[in-house]
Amino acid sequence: MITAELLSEVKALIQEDRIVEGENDHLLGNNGLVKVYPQTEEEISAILKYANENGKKVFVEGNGTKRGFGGLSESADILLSLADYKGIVEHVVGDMTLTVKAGTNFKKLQDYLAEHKQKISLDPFHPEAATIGGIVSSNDSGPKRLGYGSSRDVVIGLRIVYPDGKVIRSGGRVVKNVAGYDMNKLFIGSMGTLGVFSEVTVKLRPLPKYESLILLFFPQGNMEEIKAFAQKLLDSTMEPVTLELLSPALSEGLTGQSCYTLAIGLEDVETSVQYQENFIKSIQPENTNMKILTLTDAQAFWNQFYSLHSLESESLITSASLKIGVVNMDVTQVMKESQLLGDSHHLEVQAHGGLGHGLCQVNLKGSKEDVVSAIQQMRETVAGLGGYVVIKHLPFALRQEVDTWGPKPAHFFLLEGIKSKVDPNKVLNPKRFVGGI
């Protein structure tokens, strides 16, 4: 319940029609007694300054697609939503740079840029709902990370509101900016624990003239054969933007074929794409089947791929999403383990992983007990491979039982020290990041 005092004080900072009562019983937690929708940087600054000076806690969200990602507190005093803080600040077409407000919808940005034959080279999950601020704050990326890189490769400047309300800038609005430390990387992936992004500047790339998607099916599921093919392709001069291994369950949902499948994305001028297609045909292993999707069909495939990552939970079904990092060829071990977990724990499991970069995503659906047990078993397996498991989505109640981030890293003292300097009163997104930061 909102206290009269809190409500009256917040009304002094932002118009009443942009204040609503929070959802204190939301399944994913990360709620607020009061939810506010600022529309200017000055309003964001005023809210944070008020919270810092009055011992209030603030959770930050864009459009809520990362709400189940971390967080050990069910509710803060204020839930600061950037859903209404959106719009393009500056687009320099010739320099291929774009500055936008943090709450701007990612898909709408891509649609706008397509008119100028440009794009942001990121492929986050839930692109139709995700905001650019949320993507950068969580360092979200998908299968095209192999060719595109991540937010740390794309973001060249940030404007940030500190927990005490001060506004700082890191980086700049030009690509060739070499002054001082690259402070952008400190804030990218920090889950909003160091400041609220007000502006994000990214470098752009031209829309590809042509693209295709090769689906290579391995009916026999021979992992050594899959690894040998992937190594041969990676050692060549070809430049796929994706080399994603799909689990049989995920492949069936996307292609109708229940077997391990490699999704090989190609983007370039048409002659270059066709040349790479012919090379891949020339090294195609025996006992495999190939299907090539051209431009519009390839785009439709990826649209369907991201739509399958819906994580709404029903009353008797628990959904979880794991981000797993391993040495790239160990992705095959993660895929095998995910299939075994589905059988042994009676779970619906859809998994995929990049044989070029080693990042995997495993989505689990089933009973609470089976999901928790599967996560623990997966962590043991991945630890044996020298990798890590981060839980990108899990209901709030289970985040009390299962650590989102896993064991504290050796450099945790550095993260803790930075947080204590930037946010000594622990105002922003408390207990949302590694080790309860």
Second form
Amino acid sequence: MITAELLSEVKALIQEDRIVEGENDHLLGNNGLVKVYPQTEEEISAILKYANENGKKVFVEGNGTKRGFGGLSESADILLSLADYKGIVEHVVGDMTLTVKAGTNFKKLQDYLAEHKQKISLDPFHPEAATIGGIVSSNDSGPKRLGYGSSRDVVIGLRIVYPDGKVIRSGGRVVKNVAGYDMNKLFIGSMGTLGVFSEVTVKLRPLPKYESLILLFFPQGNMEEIKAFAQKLLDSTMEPVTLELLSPALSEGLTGQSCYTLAIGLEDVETSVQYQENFIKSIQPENTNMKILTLTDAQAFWNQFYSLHSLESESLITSASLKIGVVNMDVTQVMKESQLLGDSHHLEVQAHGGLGHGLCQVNLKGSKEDVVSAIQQMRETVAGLGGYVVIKHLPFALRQEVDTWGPKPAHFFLLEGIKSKVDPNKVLNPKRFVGGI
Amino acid sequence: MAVKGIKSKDRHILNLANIVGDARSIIYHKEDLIAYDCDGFTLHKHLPKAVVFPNNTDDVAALVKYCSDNQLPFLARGAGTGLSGGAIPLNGEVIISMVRMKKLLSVDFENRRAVVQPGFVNLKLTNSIADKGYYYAPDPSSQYCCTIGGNVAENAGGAHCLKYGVTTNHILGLEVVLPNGEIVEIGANGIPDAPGYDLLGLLTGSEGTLGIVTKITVRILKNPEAKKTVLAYFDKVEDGSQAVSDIISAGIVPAALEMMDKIAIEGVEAAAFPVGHPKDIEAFLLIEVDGIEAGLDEQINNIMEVCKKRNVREVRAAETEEERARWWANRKTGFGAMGAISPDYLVQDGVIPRSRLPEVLNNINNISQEYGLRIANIFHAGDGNLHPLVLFDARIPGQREAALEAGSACLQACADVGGTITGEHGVGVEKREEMRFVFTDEEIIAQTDIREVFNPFNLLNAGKLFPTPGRCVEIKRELKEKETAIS
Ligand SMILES: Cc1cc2nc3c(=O)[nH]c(=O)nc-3n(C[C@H](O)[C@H](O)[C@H](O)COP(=O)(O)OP(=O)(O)OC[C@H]3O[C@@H](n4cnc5c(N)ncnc54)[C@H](O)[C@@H]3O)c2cc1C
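Moving on from the form predicted on its own, kindly provide the form predicted in complex with the partner chain as a structure.
Expanding to the full complex; the earlier chain stays at the top.
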């Protein structure tokens, strides 16, 4: 059998107890005939080199939280998991920089850093399960992006195992660096199609001295009012770290109130946060209610928020998650459209979007046909706004029907050119990315 | 059809003139070209073939296509303030000057973005939106004259980049003319995370070697509610640099944290914007915090305490906006001020982990002694970005070379502690060889491989950014080519 042969060849590269036979029929696809758990960079390198030289295909995963994110082939030869390649390589507390192995769990990292009153200023989904490598590779970000940016603002260096097994460093360990091309950027968000991260270096931020979360409820759900308020706040000198609009269903799950709700995060020294709270109270629109959560209560809200969308896949109900990018204020349009689609397609819809950065996440649940049709309709609407829809989560079978990434950009030839320079044999995560890269 | 007023027999000059359409849009006489033989890095010079001044993207595309079809090397030039020689026509390039493409195309306050042409001057953007309380964050000291196109090419930084990030953190979209003349738009509408590899991030800081930027969408920010600025005088450099580390590790994120040493202070005090700093201090820190006014006093108090623990001689906050502006003018004109105390100077641009500051400053001091040249230090201490200024006199035989060597030795000192060779000025011509201090041959090839995707014939700004390939690299290349030829 082919698998048996492959198994024996892989055994020559990595300890036997680090190899398991792949699972079949995973609802999310992205399987491997064999699955390996390397513990050293040399092992990662040896596996890639072997694959590159022997015409094998490799899928890469951290801890599998993004298994439903792209990918048009059900299985590769090898599924390379970084879940056991973890740990801190170097944390220079005074420099506020951190180098970690790619498979390190994000929540554990943040807990460790909190002991030093520091944090990685990213707020990805499923932090308790996600790995730093997976987060950077898929460029996942949450509402606090408004205040702190995303992976491209945080990552200062990478060690990457190229498809031919060589190890390339990009960036470095300093917070400012323009030596050569900014290669970090190329790999962030590349969905593992160019190389396997072995180490990630990030710059850290101090934990905020104080934080609060203002929940502003709009029971009448008038979008124009919401927009007007958001504009007023954004045009003030206040410095919210989130300005996230939650759909009624999402707000109900998190706050018990089923109406459009703005989640306004404030993080600074206490006097500043309180001053901002007062300002926001002073411009609070009529017909709205306000609730303020502070410190651990605010944190608890966010923790629940990040893990809300279940990654479990059931065979009867289809769940999908969309990342939608539009111009900031068009977030309100996306929210409206999600509500309409929920009604017309009998879907459970939970949506949120940042009025300060233009990125939305829309989670859908319902019958297969309805989910697919809703995604297509959403794509049309968003295309009309000049934005894009990327499907962050969808069962494998449906990814054949509706493209994860949407239409190819006009400059696709450049993307293809880069892929073929770095991975000419298309070893890594084939068909996982834009335009079948 | 020939353009009126062009007196040249060179068909390329005639054809290029035809593309830009009039005699005022091309320079080709030798005596006029001399002004373009270098940029802010003056230790290396070469004459261009011609300088052309396009008015719009289509002009640029046509010029590029012409050069590409005729194998003429070419490059883009903004204001020519680059400090690493990125705009020097090493190969007798046709220089495509962007200075006439200098419009502010649109401002969208609601969505916090502005669209500019590449020749638009950095500071003009802030000035154009200041009445509404907005600004453009990246603030290189040259901002009164450098172009945003040049900033994108160099991924320029500035004093306030400590808190707000460098150019790349503020670029939302680019229109680019590729080296074959094709126009591409990346990051349409300025929406973040568009599907695909992050070409915005790759192009920013590519030093004009991947394409010519013809339109830029940038993020604009609301002015902070308040700013407070502190000046701290130290009797020992060591104490000043320790204070830098202490401020950062106390969890304060200053908007700016700048440092100058004794020689630098001597320079700025002798130049156009003296502040009256005491003559006998060894270093000062210029620290600015900004944000919600209610929160600033607490930060300022923390900073003052930190400085006191580090034996500060005097520390005080600016009392008026006028005083604050004077301190900044003194700092921002720091490079040029060296002209007041030395006939020539060379600016370097290394970066180190902040905590290694005392050690590296000490090493730079040793380098100064070894080469017998004074080295002033002006730097963005908060992010570890050093600007050693090597003072020399080019009229004295050997000093020019010694200055270059001393500069390189400073970069080696930065690389030795895990730092890098440039934080904001770019590699250009100047630091090509120093790239080897931080990258292996394989890592350099990984980068030139990317260049080949955009710029396969290397006609655009050739000879910049990367060292001439070492022998081993060439051999490897050959082997690789043979292998692929066989397989
Ligand atoms: C006194 C002084 C102080 C300075 N202070 C700082 C500082 O604080 N921080 C900092 O980062 N830099 C600083 N610089 C360096 C310099 O100002 C910056 O690098 C600036 O970004 C260069 O802009 P420019 O328009 O002058 O570009 P140029 O010097 O004309 O060109 C620089 C590079 O960009 C390329 N280029 C220009 N326009 C385009 C375009 N449209 N498309 C593609 N490529 C293009 C050129 O080919 C060249 O490689 C300083 C320089 C001086 C002289």
